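Just one chain follows, in the form predicted alone, and it is written as structure tokens.
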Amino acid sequence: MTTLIVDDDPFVIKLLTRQLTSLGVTGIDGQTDSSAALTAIADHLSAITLLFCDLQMPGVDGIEIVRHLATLGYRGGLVLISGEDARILNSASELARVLKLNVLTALQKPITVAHLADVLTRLAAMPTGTPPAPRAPRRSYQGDDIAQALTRGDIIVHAQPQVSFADRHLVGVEMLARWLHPQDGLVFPDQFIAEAEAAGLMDGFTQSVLQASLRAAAGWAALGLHPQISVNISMDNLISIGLVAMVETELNRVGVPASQLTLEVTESRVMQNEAAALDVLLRLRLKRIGLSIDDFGTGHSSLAQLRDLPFSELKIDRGFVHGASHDPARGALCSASMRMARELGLSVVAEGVEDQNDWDYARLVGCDIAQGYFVARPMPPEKLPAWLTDWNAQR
């Protein structure tokens, strides 16, 4: 067995079998009974390379089958099919991806030969061979570990370029914190930021990241490069009245103009003190420092904060950008966020631009700036000039 079709409608199984056979697929099995399908999956798991699963079935439904596939560690390609609306299919696909299944696509009935040809193309592009070994459990870090890292100077930055959709010129660089751990190597922020916030270390952490970012900016300036420098701050920083003085001191120390700095507000928590945050943000903007609302559409960001806080830039979260060209829900959210930002006079950065389709769509709906793997992955600051030379040659 190489292909299994699970659908309670015999006609659908017969039609898909005929269509797949016309495309050269052999070894097709169909199951109209979901309980029998579960048995077939368990008995032939390693032999199934492609599985079509209908969501709406009596008894054991498609979502239960998806969960069962994840529990068994199914590594083949999965295609979800349904007569339900696209949003249900999209949600089911997201669930399957969260469960680490290889979702090739989700198809609304009726399914055409062209749809199936695309499925086979995606299946052929899937990595083959031995499934990857399970990842080692993520290490958790305590506040004392992070405090020592700050003292030792182990917090470094990597730079991810941002380019203009209009002419592909480099316009900015987001500076991303990394922990160069003496034993664990490069540790990413999602493994320690929450602990740093809980331990009350964000002021020192932000200052360390800002210092490293501005040193990088000064180095680029010596080479004639003056991109906008974006540095993340947390809601914890915004309750500190001393933040403004600290930022101003660091800018003056290195000689970077305030107008070249943008602070990205990352909302990992609900705003605890709106008056204090508004005080700090207003003073930063009066000093011509840019303010960006990061990952808009996720976390605790809200329309009220867009209305009340003096942001100059909105970053559309990658979850609304990547895949928006062929996902109506993502596309609607991406374009609506862009239009709203435009009405508010904000510049718009599209995060998660990972392929040509993402680039074309975000440019079409009017985003100003692109950031994502299609442009460049984050890199050590000293590698930016060489990347820029290559980028300009391609441009």
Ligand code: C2E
The other form holds:
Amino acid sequence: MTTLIVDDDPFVIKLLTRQLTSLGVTGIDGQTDSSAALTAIADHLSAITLLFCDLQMPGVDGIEIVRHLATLGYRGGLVLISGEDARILNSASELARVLKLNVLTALQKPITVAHLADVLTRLAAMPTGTPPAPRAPRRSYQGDDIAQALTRGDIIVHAQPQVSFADRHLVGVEMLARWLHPQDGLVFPDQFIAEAEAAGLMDGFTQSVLQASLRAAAGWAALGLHPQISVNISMDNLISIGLVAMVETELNRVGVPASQLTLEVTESRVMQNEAAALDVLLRLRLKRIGLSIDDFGTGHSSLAQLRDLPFSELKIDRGFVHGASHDPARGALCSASMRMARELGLSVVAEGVEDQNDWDYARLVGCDIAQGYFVARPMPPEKLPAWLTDWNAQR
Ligand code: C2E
Ligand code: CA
Ligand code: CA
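Switching from the form predicted alone: structure of the form predicted in complex with this ligand?
Let's see the whole complex now, leading with the same chain.
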């Protein structure tokens, strides 16, 4: 068991070491150089159980360190410390929590022995073992139920508008799966997607969602509306051989051009299976189907990985958009994602635009397209034309 203290002030390291020792902690190391510290952490990842990290250091800043720790998959306890700004401290811990790090607490200097005793109590109470899967769903439905829903046609789609920041015109719609359950009413995807994946049902599921989405697109086209249609696909789809042919067949069936379709894949999942996915992604892209990297910011992709994959769009996760204007950590992630996207020539969608502040901020950092409750909630496809009339009347 090792405790590591990272602070550019050697006096703080000395003091903390003395205080922790007085509480019975052994095996304490200190680092004054943040880049050297990152190397040390990478080298001794599983040995470090407790990490104290100062946020204001020359060179690597606190946000960067938090991102690095998440990328490395650091599973020990984390204590963020700061000499000055309580706001930065709060935002950094919030960011760290979003990135699934075990933040024990955030401390403002000067740090007392009582603070440290509290840290040790929290460390002891920290759950051990493997971290929970991100966004673990409630497993309330069985694979069999979902299979039956697919056969009965109970899986439907709702459409959520995406509008341009520049002039507010409708650019696209994301099609979101809903289960019209005979007893339970409208069931949301977090209650059945993971189960459908586990039951190996995603090929049929995605085909149903795509069919429903393209039917909606054909209906809108008849009214002169041609929004970009975004459909979520799972990693299972990308590594199954039939995907490209299935998508082409469905497009041809309704006569919707391939370039009007965008497929969204979650960042974390695609990066874990980069090699397997690349071939299919390239083939889809060659057919002019749009490819969007979803929930960006939660998957720690490197610029190099992103450059290698043929994406056309990036969606900044709603966890980093909503509240970004008054939260430096979220704001930093938002604008860093923007810079990255610009460098790669990707168009950027801000998800989770819930209020005027979110809208103003995402627009200011340069996002192209807004999606979120501030624009509209997901709605049945037949409601879209009336919504659009209202929306256009107000813009
Ligand atoms: P997602 O792809 O990130 O979809 C956006 C989710 O954010 C939707 O939740 C949407 O209703 C919600 N949302 C939209 N605007 C706001 C906002 O302003 N604030 C907040 N807090 N939330 C907002 P939904 O429909 O419950 O979908 C959840 C997830 O389920 C989706 O996340 C997507 O990962 C997955 N999913 C949905 N439909 C499908 C599908 O057909 N296939 C697959 N594979 N996954 C799907
Ligand atoms: Ca999505
Ligand atoms: Ca998303």
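Positions refer to the first chain, counted from 1. Here, rigid core means the biggest group of C-alpha atoms that superpose within 1.5 Å across both forms. Please read all numbers here as calculations on a predicted model, not as lab measurements.
Using a rigid core superposition, assess whether residue 58 undergoes a CA shift of 2 Å or more between the two forms. True for residue 58: a C-alpha shift of 2 Å or more.
Would the C-alpha of residue 375 be classed as shifted by 2 Å or more between the two forms after rigid-core alignment? Comparing forms between the two forms, the residue 375 CA shifts below 2 Å.
Establish whether a shift of 2 Å or more occurs at the C-alpha of residue 347 between the two forms, with the two forms superposed on the rigid core. No, residue 347 moves less than 2 Å.
After superposing on the rigid core, how much does the Cα of residue 91 shift between the two forms, in Å? The alpha-carbon displacement, core-superposed, is 6.2 Å.
Cα displacement of residue 43 between the two forms, once the rigid core is superposed (Å): Once the two forms are fitted on their core, the shift reads 50.0 Å.
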